[in-house]
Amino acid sequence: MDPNTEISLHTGSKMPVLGLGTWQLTDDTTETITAALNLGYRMIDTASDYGTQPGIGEAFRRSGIERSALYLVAKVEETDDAYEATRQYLSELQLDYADLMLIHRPPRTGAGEELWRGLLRAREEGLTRDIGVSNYSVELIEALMRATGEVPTVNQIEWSPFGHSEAMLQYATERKIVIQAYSLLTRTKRLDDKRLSGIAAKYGKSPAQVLIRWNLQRGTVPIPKANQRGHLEENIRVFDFEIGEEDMAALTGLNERYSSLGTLPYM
C-alpha cells in the first residue's frame, strides 16, 4: 500500500486509499491544495458550504495533473436541488464533473429520496461518476435503496477508534459500501491519550499517524483535514508501517462511541 493504492468501488471506478479533507480551509486554499497535490494526495474532499471551491478548482488546474488522476469528493446540502446543485457547484469549481457527489447530510425527516434521484439524473448526465452518502444511518441507506434500488458507493462518516461503529462496519462491507473516514484525528480532542500515546511511540509515529494507519488496515478511507504543510507531510506517512494485529485489538477497543461533534448520527 502507498499514496496511489486504490480501492474499487461496487460500481467499478476507482478511489484513492487516503483523501485530504477541507472544511474551514477557507484561506490561502489553492497553495494549500496544491502543496498537498506535490506531496502525492490525489483526492480531495469538499461541500459547498465549505467554500473552497474556487481554490481547489484553481489547484486542480495549476497542477499540470491529468484531471483523469484527480479525485474529487463534493457535496450537497439537504435543502438543495441536488441536481441543480451539483451543476451549480461544478460551475463554481470550474470543471467538468465531480468524481464523488454525496449527499452531505440526511434530511430532517425522511432520507432525502429525491435528493438522491437529483444525484442519480447528474449521475446520468455525466456531472459525476458516482454517488453516496453522509452521516447516514443504516436505516436511511437503506429507505434511499428501497426507493430507487440504487446503492450508495459511499458513507462518508466521522470515525475514530473512539468512535465508529462495527455493525455499520458489517453493513457496509456486506453491501460493498465504501466508509470514508472524517474527524479521523478527532479534531485534536483525544491525539494526548496515553494509550494511544503509547501505540504511537511503540512505531516512532506519531498518534495522528497511528489513527489514520488504523483507518487504512480496517479498510476505511481516511480524510484527514490539514492546512500546515507539516501536517499534510505527516497525514501522508503512514505507508513505512505497519500496526499489529494486538495493537490494531487494543486500538478498536478504545471505542466508547466519542464524537468530536457531540454526536455519531449512524448509530
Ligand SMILES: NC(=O)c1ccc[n+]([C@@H]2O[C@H](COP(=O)([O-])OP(=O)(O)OC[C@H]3O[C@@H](n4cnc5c(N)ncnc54)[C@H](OP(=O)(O)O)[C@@H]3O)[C@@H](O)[C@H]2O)c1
Second form
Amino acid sequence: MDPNTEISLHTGSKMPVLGLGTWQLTDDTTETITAALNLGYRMIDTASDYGTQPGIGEAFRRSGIERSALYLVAKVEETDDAYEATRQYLSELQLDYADLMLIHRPPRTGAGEELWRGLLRAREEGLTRDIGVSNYSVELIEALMRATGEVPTVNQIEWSPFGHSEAMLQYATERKIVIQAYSLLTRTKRLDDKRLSGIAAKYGKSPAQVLIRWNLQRGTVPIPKANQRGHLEENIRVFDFEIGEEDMAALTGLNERYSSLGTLPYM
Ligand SMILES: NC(=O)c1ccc[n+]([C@@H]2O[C@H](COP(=O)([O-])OP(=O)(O)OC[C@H]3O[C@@H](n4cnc5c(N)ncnc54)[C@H](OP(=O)(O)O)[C@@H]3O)[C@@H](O)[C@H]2O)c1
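Switching forms now, from the form predicted on its own to the form predicted together with this ligand, please provide the structure.
Shown next: the complete complex, the earlier chain at its head.
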C-alpha cells in the first residue's frame, strides 16, 4: 500500500485509500490543497457548508495534475434538490464533474429517496461518477435500496477505534459499500489516550498516524483534516509501517461508541 493505492467501489470505479477533509480549513484553502496535492494527497472531501469549494476547484486547476488522477467528494444537503444542487456546487467548484456525491445526512423523515433519485439523474448526466450516503444507518441504507434498487458506493461516517460498529462494518463489507471514516482523529480529543499513545510509541509513530493506519488496515478510508503543513505531512506518512495483529485488536477493542460530534448517527 502507498499513497497511490486505490480501493474498488462496487460500480467498478476506484477511489484513493486516503483523503483530506476540509471542514474548518482556513481561508487559504487553495494554498492548503495545493500543499496537500504536492505531498501526494489525491482525494479531497468537501461540502457546501465548509466554504472550501471554490478554493479546491482553484487548486485542482492550478495543480497541472490530470483531472482523472484527482478525486473530489462533495455532498448535497438534506433540504436540497439534489440534482440542481449538484449543478450549483460544480459551478462553485468550477469543475465539470465530481467523483463522488453523497447525501450529507438523512432527512428528518424517510430515507432520502428523492435526494437519491436526484443524484441518480446527476450521475446519468455525467455530473458525478459515483453516488453514496453519509451518516446513514443500515436500516436507512436498506430503505433507500428498496425504493430505488441502487446500492450506495460509500457511507461516510464518524469512525475511530473509540467509536465504530462491527455490525456496520460487516454489513458494508457484505454489500460492498466502502466506509469513509470522518473525525477519525477524534478532532484531537482522544489523541492523548494512554493506550493509543503506548501503541504509537511502539512503532515510533504519532497517535494520529496510528488512527489513520488502523483505518487503512481495516479497509475503511480515512479522510483526516489538517490545516497545519506539519500535520498534512505527518498524516500521509502512514505507508511505511504496519500495525501488528495484536495491536490492531487492542485498538479495535477501545470501542466505547465515542463520538467527538455528540452521537454516532448510524448506531
Ligand atoms: N459527512 C459528515 O457529516 C462529516 C462530519 C464531520 C467531518 N466530515 C469530514 O471529515 C473530515 C475529518 O473530520 P474532522 O475535521 O471532523 O476531524 P479530524 O480529522 O478527526 O480532526 C481534525 C483536527 O485534527 C488536527 N490534526 C490533524 N492532523 C493531526 C496530527 N497529525 N496530529 C495532531 N492533530 C492533528 C487538525 O489540526 P489542524 O487543522 O490545526 O492541522 C484538526 O484540529 C472533515 O474535515 C470533513 O471533510 C464529514
